[in-house]
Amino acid sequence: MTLTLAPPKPRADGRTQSGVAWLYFSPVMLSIIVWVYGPLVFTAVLSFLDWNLVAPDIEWNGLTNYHTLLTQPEFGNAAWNTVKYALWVLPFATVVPCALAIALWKRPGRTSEFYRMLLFLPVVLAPVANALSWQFILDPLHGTLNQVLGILGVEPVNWLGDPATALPTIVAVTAPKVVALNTLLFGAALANVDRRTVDAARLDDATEGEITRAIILPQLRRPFILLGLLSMVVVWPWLFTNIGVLTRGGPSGATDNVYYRLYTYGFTFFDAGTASAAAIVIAVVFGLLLTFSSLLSRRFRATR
Amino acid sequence: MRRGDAIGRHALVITAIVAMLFPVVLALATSFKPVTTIFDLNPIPVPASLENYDLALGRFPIGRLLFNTFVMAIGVTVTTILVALPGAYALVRFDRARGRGLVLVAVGASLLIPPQALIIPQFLMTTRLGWQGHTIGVIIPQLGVSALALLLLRDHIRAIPQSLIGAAVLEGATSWEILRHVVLGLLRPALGAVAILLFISTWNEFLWPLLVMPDPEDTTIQPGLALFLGPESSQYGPMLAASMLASLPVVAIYVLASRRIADAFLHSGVR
């Protein structure tokens, strides 16, 4: 009887590896092809059609939808509001959470853990419940905010009903979610900073302000840009919920933005063509902005 | 650290916490106030009353809504992990597989496409499949965002020591056995954190269930609240009580698991 010790099989060979790998890749690839890339192509096709989502008659419409869309004052207004939303949101996505994360990082321990838990809570809270709580606080007649301001001698403000205040108010209602998420993510970025350099600086009698400026902030430049960009991806659905519950885009379009406009075209006017044209315009502009900013940040890294 | 700095630090953090959480705390307190004192500035609900909760439970099919939301959240969590985990594992395990780069790009780019740009076709597909008004219609299309879970899981799988996997390979284990017996065991904490995040974010989903299940009597809790209590409603008591009931399950889960969630982010490659 002979006993052979089989050599380990060379199973990591390229071709079989690829075959097996694709078995594992297929569920996720199938999911995103069916529910992301397929719909994207579908949207592009719809944007050239005249169709109300239900009727059997569908007509080829050429570029009419794009022309209608881009000449409508409502879409121009929504686009300009989108820029305003982005500018209002940006500090809550960068400066505020960065300061909070640094404050938590400087003194690790139980207190910081507890703070961190509370600071992330707004991400978890049910968004419609949050919007409704604010509706109570902002009520023009009896709302808590106007009552408090009344005691201070300030005239009542119709926060959500006045075009001058409505958009910043929607941002204020949404901001806690952005701050909460990015505080956690800045915390993750800070985990890379070497605590010993900070301890050494403290021994050298550097003030906390100097330490923050000279040691910590330079290491947060990239996360600063990345998290600013990330907020431009995650914030729109959150804004959408608050707009949908609190103002429905009003008063007279003051809180509208391109995403809410798209929804209005599609599901209030049942105009699939114009809504899809809006979707394509949004996706293209968004893609260009992302490409541009990633090129910029790469350039920035190279010249540093 | 100097004393002044320490005080400044606490003041900053506490101000932020108060500014971010006072609406919820105020809403919680107010939900226990009787109708007569609901607009009183004194936020403390004494005498406390459950009147608003009675009204809310009587007026909204809140049990039905919570049940639907639970089914949706569990459904999305389980299907997303089933889809994302094998993909994440293969990206790490088969690092020379042909087309791996394509998978990475497809997965990453899928997250950058504004989801609002996809809702009309997704809605039409869901309707055509006959899923309109059913929980399956809110579950399956949400697989489109499984890429995020995949990227989080991939970072955690990458952190597993190569030696452990190498040993299993030498013993002749197949890639499936390695996934089941080696990776899955070590991945349990991260998998738990990802599952909790998926559950919470799905629980809070608003737009998609609003489109697919628009019946106020048989939808999920977020659109349910909004459909019952639009901007015209001024019955704040029951509205706030219902809001608190809608948030309670996820807040409870979060408080119990917050440590784990923070760890999952801190040790992932998001940095």
Given for the second form:
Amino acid sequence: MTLTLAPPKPRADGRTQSGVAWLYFSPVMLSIIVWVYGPLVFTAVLSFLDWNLVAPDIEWNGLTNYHTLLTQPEFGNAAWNTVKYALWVLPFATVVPCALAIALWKRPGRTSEFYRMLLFLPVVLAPVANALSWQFILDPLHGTLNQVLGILGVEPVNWLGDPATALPTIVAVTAPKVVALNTLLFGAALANVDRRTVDAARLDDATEGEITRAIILPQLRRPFILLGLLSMVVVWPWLFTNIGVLTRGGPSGATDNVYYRLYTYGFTFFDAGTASAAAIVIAVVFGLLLTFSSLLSRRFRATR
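Next up, can you give the form predicted on its own of this protein, since the form predicted together with its partner chain came first?
For this one, just the chain is written down, with no partner chains and no other molecules.
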């Protein structure tokens, strides 16, 4: 017996089902317009004004804020540091959590669940409290880390005061949260891998390395790329907190990035115009990067 569905009939009051669907969607659409696109438009308008957030006099500034922003060496240094942060964070967002998730997935049981819980613990720690704890650990005179290294005969290191070590130290302090979150997400992606395929490969005397390379990793290719891109969005608030508490962008701008520079323009110098121009530049650059990655992904799927 074959069942056929009749086309939807208009309601008695004249509204179609599509109209009712839009009625259900309208609160979400209204929220997005009010809380996302509304502030974006307001920021775009502010980027053309000369205003300190409190003065009643607001003047039209044209493109001066963008010219000031793009000619300041501090913003160029912050942009370059942002690229360095992204390159340092990327292995902690992809390779490390992927390896941990596969290792835990291959050995299911209570011990694996316990380790998974321990790995996720850094995500739930309060960011500011976590940064303050690291401040005590990394103190150049009385910090725990230098005292432990002193027992081993290593000279004390000014981890956050030396421009050569400050940025990698900020990344190392932030890395546990990135690794914890992405280990959980890689574990969710591994739920789609058929364990019977792995068991069949083991019966054929395949080594664990061969199973990982030939069966598991090819099925994690898309989550690998997606989580790498997603981490470039999620990680900045955690980095911002650690920079704000531990270094405030120093020493000599070594740990500054575009987000902390934007905050400095807006809430240290009270220059709303330049801060808004920085926000628009960051949004445009990220939009271009996402568009490029989307086109690249479509081209990759089309050639397969």
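Only the largest set of C-alpha atoms that superpose within 1.5 Å between the two forms is called the rigid core. No experiment lies behind these values; they were computed from the predicted model shown. Residue numbers count along the first chain shown, from 1.
*Asks:* Quick check on Ile151: with the core superposed, does its CA move 2 angstroms or more between the two forms?
*Replies:* Comparing the forms between the two forms, which are aligned on their rigid core, Ile151 does shift its C-alpha by 2 Å or more.
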